[in-house]
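What follows is a single chain, given as structure tokens, in the form predicted alone.
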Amino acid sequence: MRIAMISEHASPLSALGGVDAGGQNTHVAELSAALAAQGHEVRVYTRRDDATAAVVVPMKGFEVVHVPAGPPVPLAKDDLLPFMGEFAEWMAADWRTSWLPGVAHAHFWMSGLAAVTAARRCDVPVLQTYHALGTVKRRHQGDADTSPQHRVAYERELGRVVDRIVVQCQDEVSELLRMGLPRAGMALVPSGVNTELFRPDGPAEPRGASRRILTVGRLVERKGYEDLIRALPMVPGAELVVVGGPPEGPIEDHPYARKLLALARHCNVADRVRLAGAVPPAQMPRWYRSADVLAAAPWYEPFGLTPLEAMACGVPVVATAVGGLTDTVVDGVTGDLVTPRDPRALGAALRRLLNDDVRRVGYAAAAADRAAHSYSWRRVAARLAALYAQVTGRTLTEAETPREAVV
């Protein structure tokens, strides 16, 4: 089957830490080169941000198309919507005169803007994962929510239009729902982890007699640094490694690190906190092995990619009730959940988990157990096969129908 991916701003070949590039981009490229593996022709169609780039970039099985929309320069995502239309009219060109796929795969509400739009003129079906969503969003971060004015009614409206939302978790069933859409229209096929690349056998970054608090994301306040570095001195002699930033400079020169690096002063922990930057995603195994559990704290997060990798490496989670990490971590078996923005209650947690041996044993176990046996790429990308086949009616080949399809 040939599968348009449609990724506006988050494109697979991105390094990884900037403020717009995380998750989606992981999510993105890995699902697109698990597709290709199992047989299907996989095109990714991404805004071109760099005058210098090639049309077409070939990727770990599948390709990189970089879409002339705007001006060839970074943009910022919220600032891209103005030119979603000049996005959609070569992206039809493209599917009318030399690559018309049989399905296409939006990510995130401006990429659907553009798939839709292009889909109506070359008779393409559409499915839509939101990645995050609006009203969640505006309901967190308020004034600071500089996405574009009718985002909500954009969505809402994808919703309607598109031929099947693929949800990440039940957490965005409940908020789509409230949005006033129909579950009818929704499958729930949650994110991936690379299984091959995160395991729990394997070297481990160097680390001291400390324990090791780890957590893992791009240097934003909705990430819960702050509440994990108030949390640490209830946790005595731990240590918290915080790994993210800025693909490019050093860490300290980032504004918010510097703001961390302060607050950790003020609660006398700074000879525990230590800001390790930026680290390549081939390297991320080591770390999350070198860690006695994961901390993942955001007061929100619409699925959360960096607690399923730590699992996968055998690592227990204790992460924040948010978003889907509800789903990820089950509560008392592959970590511990607790109440968004209370460092207390985080506290309390890594102390008990850190304290408990048995306990930490047990939910490392269980937590790569279930990272391998239900958010494999293989499973997840076979799953979508078999929706994209329904949604398209057509039947998927022998090749293409892996045994995950049908468990």
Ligand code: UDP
The other form holds:
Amino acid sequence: MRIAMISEHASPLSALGGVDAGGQNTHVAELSAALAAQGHEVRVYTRRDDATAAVVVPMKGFEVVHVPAGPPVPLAKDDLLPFMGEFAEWMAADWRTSWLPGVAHAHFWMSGLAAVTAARRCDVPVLQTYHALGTVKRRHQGDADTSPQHRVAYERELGRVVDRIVVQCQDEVSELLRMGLPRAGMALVPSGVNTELFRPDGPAEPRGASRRILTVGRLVERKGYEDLIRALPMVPGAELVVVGGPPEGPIEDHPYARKLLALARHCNVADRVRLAGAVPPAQMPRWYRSADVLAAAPWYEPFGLTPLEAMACGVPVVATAVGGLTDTVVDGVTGDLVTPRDPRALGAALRRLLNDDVRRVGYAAAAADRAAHSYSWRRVAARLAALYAQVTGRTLTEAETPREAVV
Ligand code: UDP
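Shown: the form predicted alone; wanted: the form predicted together with the ligand:
Shown next: the complete complex, the earlier chain at its head.
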């Protein structure tokens, strides 16, 4: 099948770690590669943000197409809405003249607007993955939320007009129901993890004798790093390693990194907090394997790839019970779930787990098993391909139907 992925701000080619580059980039790249490996023709349409970039760039069996929409320079995703009309026009012309897809799968709401506009002209069915919802962001960030006005209304309208909403976790189902969208229009297919890269065996980043708590993600407030630093005095002797940050420049130049280091000094744990900066995706398994526990303490999290990546590497997780983490982390089996924004609860869970070798080994084995079984990209891609076929009324060929295709 010919599949158009639309990912306006998150290019699969772009470096991870910038303010707007994170899980969506990984998700679109891995999903497209897995679908391509199952015999589908995949193109990812993303906004051109570099005047020197080629229009079409091949990547792992699929193509990345740079759509001219707005100035060819990096822009914050919250500034992209005015260019979505241009994006849709260009894409519709591409579909009409050279590459008509069987289905379009949009990632993030602004991609959805472009996809629906282009698809109407070419009669292509559209699936929508939100990745994040405006209602949730507004609830947690209040006035600090810089999303374009009317985001929530656009998201609701999109949910009504697309052929299917691909939801990633139970919590998202509830949010969408609260927005008034019908359950019948949703299909729950979670994100995945690259189980060939993220696996328990393999090299690990060197470390000292202290217990290592690892946390990974973009250096943004809502990821809960401050709560983890505040929890650290309750976990004597353990070090907290934070992986993530801007891909360029020393980490100390980042204003939020400076704030975290100041907080560590204030809590008398500066000697136990290390900001490792951004790590290339291929190096991430080494860091997970070096950890005794992965801590993920976001205030909210639409899906959350990093706990799943750690689980796939056989690392137990202590996470806040929010969003996708309540689906991926099985409380008391693959990790522990705690109340969000509660450093005491985090500290208690981390101390208990680090002091209990038997529990940690049990969690680790169950975590690796769960990640490999339920969240491999091969399985996720197969389930989505079956859904695309359902929406388009097309039958997949035998080569396109791996055994995992059970929706
Ligand atoms: N990541 C990375 N290098 C870093 C920090 C993060 O490759 O230095 C990757 C990480 O492995 C994961 C993604 O970035 O695949 C973050 O995804 P997640 O869903 O946890 O958070 P998001 O950024 O989407 O909020």
